[in-house]
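The chain below stands alone, shown as C-alpha cells; this is the form predicted alone.
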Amino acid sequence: MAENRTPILRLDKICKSFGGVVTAKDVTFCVYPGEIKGLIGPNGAGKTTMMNMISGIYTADSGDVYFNEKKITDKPDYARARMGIGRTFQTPRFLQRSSVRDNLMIGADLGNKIGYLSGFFGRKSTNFYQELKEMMDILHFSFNWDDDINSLPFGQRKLLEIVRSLLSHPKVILVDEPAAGLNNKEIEYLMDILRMAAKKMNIGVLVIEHSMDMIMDLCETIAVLNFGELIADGTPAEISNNTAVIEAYLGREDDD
C-alpha cells in the first residue's frame, strides 16, 4: 500500500492567490514512487497553478512543498529540475529551428552529472543513444534524428516532450494536458509511456487531464480541486462515486 511508503512529492497546506483570487487553499496531497496520480477539476480549479508551484515557476504564499522528504518551497525552478522534478506543458516547448536530436540531448543533460554537452569536450557520459533506443523499442515509436523539431506533427512533439523529460532521469514528472490534440493511437502511446515511467522506472507521475476516461483507466489515485480547494483524494472508484466531485462537475440538482 502507498501509505506504507515514503512519498516522493508531498504538498502541505499550500495556499496561493492572485490579486485576491484564491487559486489554492490549504491543498495537501502526496505522490509516491511508481504511482500515477491524476489531478483533475473543472476549468479554473487551480490545477496548472498547482503544477507551477510544484515545479517552482510560482512560489506558494504559505505552506510547503517537499521532495523526497526535503523541503524545497524556496528552491528555484532550475534547482528543482536538477533535483529530479520533470515537467511537460500543454503546448510542447522545444528549441526552435533545432533537430530532434538536439532537443532530446538537452533534456538528457539534466539527468547527467557531467552532462552530454560536456561529453562533446572529451568527458565520459552515459550512452544517450542506447538509452533512447531502448525506450523507443519498448514503445514501438520511431522518428528521424535529423528532422527539424517543428516538422513533426503536433502529437509526436507532445510525446517527444515526455520522452525528453524521462531522459533526464526524474524522480517525479508533472504532465499537463498530455492527451489534448492527440489521436487515439497517440493516446495509446502516451499511456504506455506514462505506465513505463511509473512501473519500469519507478517514477512518480502527476497528470492533469480533462479526459475522464483516460484518467480513470490510467491513474491509481486522483486528487480533485475545485476553486483552489482539494475536495477529494482517492481511488478512481472512490472519486467517481464522490458526491462533492459530482456536484463540482455537474452542479447540484437544485441549481438553475
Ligand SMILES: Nc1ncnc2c1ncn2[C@@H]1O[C@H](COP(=O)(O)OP(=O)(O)OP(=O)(O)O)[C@@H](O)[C@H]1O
Given for the second form:
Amino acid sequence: MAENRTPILRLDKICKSFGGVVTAKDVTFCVYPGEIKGLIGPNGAGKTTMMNMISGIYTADSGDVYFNEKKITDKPDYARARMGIGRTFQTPRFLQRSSVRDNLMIGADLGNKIGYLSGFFGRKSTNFYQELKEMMDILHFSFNWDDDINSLPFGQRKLLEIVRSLLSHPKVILVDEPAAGLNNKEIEYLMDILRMAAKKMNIGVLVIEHSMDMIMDLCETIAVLNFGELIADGTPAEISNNTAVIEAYLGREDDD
Amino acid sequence: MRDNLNTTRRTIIKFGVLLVAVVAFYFLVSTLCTSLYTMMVVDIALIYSLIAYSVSVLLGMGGELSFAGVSFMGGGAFLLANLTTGRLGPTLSPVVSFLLIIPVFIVIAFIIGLILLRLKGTFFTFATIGLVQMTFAIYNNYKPLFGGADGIAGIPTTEIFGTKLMNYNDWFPVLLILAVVVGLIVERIRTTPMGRSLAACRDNETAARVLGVNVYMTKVLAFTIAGVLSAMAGGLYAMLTKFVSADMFTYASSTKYIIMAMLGGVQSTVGAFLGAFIVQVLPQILSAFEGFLQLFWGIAIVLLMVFMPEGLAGIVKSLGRKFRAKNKKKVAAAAAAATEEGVK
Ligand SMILES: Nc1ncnc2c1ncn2[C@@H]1O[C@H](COP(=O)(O)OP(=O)(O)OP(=O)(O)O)[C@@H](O)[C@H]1O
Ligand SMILES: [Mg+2]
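For comparison with the form predicted alone, kindly provide the form predicted together with the ligand.
Complete assembly follows, chain above in first position.
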C-alpha cells in the first residue's frame, strides 16, 4: 500500500545473537511515515532487542539500519535520537526524585535542538505548553507540575513516557509494550495518542504489544518475530490467517 | 496549565526572597563577627561554598563522585601565586591572574575529564583519588613552581576598581557577591537542558541516550565546570590569605568538601552553600570539643545518609511537601464540605 513512498525506517538483514541465543536472523522490514506498525511475537522472540538495535543501544552483528534511507548503523544512540528516533520502554524510565515538569522538559529539550549554552540563556523553539495541553486532552488526565514523577500511578507514567517522546518531535517512535499495566480506558486513550502521532504528526510508529485485540485494531501492518526470525509481515487480515504465525503462537503455548 | 505565568511570578518571588536573605546575612555577619578572625572564618566558608557547588554539579546532578576538587583548587591557587609574585617572569595583578584561571582550567579540567570519565562509577572515583595523591606529591615536592613544603608567600594585596581589599572585612562583601552569583549560575544550570541531561545520566543512562544525551560528553562538561569552580576557589583562597602551600590540598581536605555538600544536600544549591558554612563555622563555635568534631561529622553523615540521603536541604524539602499535602487535604476537605452544603 505505502510501498511507493520512502520508508522512514528500514532494517536490512539484521542479525544478532547473545552467546548461543539467536535474537535476530536476517530481519528485514520497513516503517513508513504516518504508519502504525505492530511488532509481535512470543516472549523472548527478540522484539525488544530489535528496538534496541534501532535506537542504537545494541549494535547489530550484521545488517544495516536506514533512517530516511540514510545508513545509521554506525551512529551512536544519542545521535540517532537527535535525528528523530524516539523510544519508550517496557517499564518507564524517568528521572528519579524529579518533578513531572523536569521529566517532560527533557523531551522538549531534544525537540528544541539547542545546545546547553543557548539553553542556559533560555532559548526555546518548540511550543511546549501548547503541545502538551493538546496531548493531555487526548489522555484525559492532568497532574501537578511539581509532583514527584513517582507519585503518579504506573499507567499514567507509561502514558507520559510516550508524551515525553512526542514532545521531542520524533520522525519514528518505538513503543515497547505500552498497554501493559494500563486499564481499559487508558488503553483507549493510548491508542488515540498513537493514532494522533501517526496521522497528525506524520510519525512512523512501531509498537510492540502482546494484546492481539489492540494490535489488530491499531496497526496498518504487522511484523511477526519468532526465535529472531521474521515469519510474517502484512496487514492484520493477512497475519491472522497466516499459518506460520498461528503455529508459532500455538506451538509456543504448548511449551509453556 | 497556566504555567508560564506562574513560573515568572515564582521566579520573581524567589529572587525577592534571595535578595532579602543575602542582605540579612550580610548584616547578621557584619554585626556578629566583630573580630578579624571570625571574619576570616566566614570568608573562607564563602570560598569553600564554590567547591561545595562543584560537588553539587558533578555528584548531585551528574551522579559522579570526584575527589579531584582539591587538585584543581591547588592548581588555581598555585597559578595565581606564581603569576602575582612574578615567579614565571611577568608579574600580573591578582584580579587579572584570577580571571586567567578560568580559561586555563577550562582547558585543563576538560582534558582530565576526557581521560578520567572513560572510567565508570567507582573506577572513576578511585581514579580521582589517584589524581589527588599525584597532585599533592607534585605540589609538595616540585619547588620551582610550588615552593615545596614552604609554599609560596608574598601574594600582593588585591585591588578591585581602585579599592584595596586590605583585610577580611573588606573581602566579605566581595566574596558574598561571588558566592551568590556562582550559586545562581549553578542553580540555572540545574533547571536548563544541561542540568536535566545530567540528571538523566545519573538516573538512567539508557533513557538519557534515547533522549539524545551524549552521556560521556555531558559528564566531561560537568567535570570541567566543577574543575573551574574549584580552581576559582583556590585562586580566591590565595588572594585572601596571600599564602599557598601544598598541605591544603591533601586527600583528607578533599573529603571535607564532599562532606560539606553531602551534609547540606547534593541536590540543592542552597544546601551546598549551607553545608560549606556548617562545616567551616561549627568547629569554631565548638572549639572546646575539637577532638570530637570528626566523630560528630561522622555520625551526622551516617545518620543523614540513612534517614535523609538528600541532606539538610532534603529535610527542608520533605517538610515542605508534608505541609503542602496537609494544606491540600484541608482545601479538598473544605471544597467537599462546600459542595455538600450546596447539595443540601
Ligand atoms: N543483553 C542481553 N544479553 C543476553 N541475552 C539477551 C540480552 N538481551 C536480550 N537477551 C535475550 O534475547 C532474547 C530476546 O529477548 P527480548 O527482550 O528481545 O525478547 P522480547 O521479544 O522483547 O520478549 P518479551 O515479550 O518477553 O518482552 C531472550 O532470550 C533474552 O534472554
Ligand atoms: Mg520485550
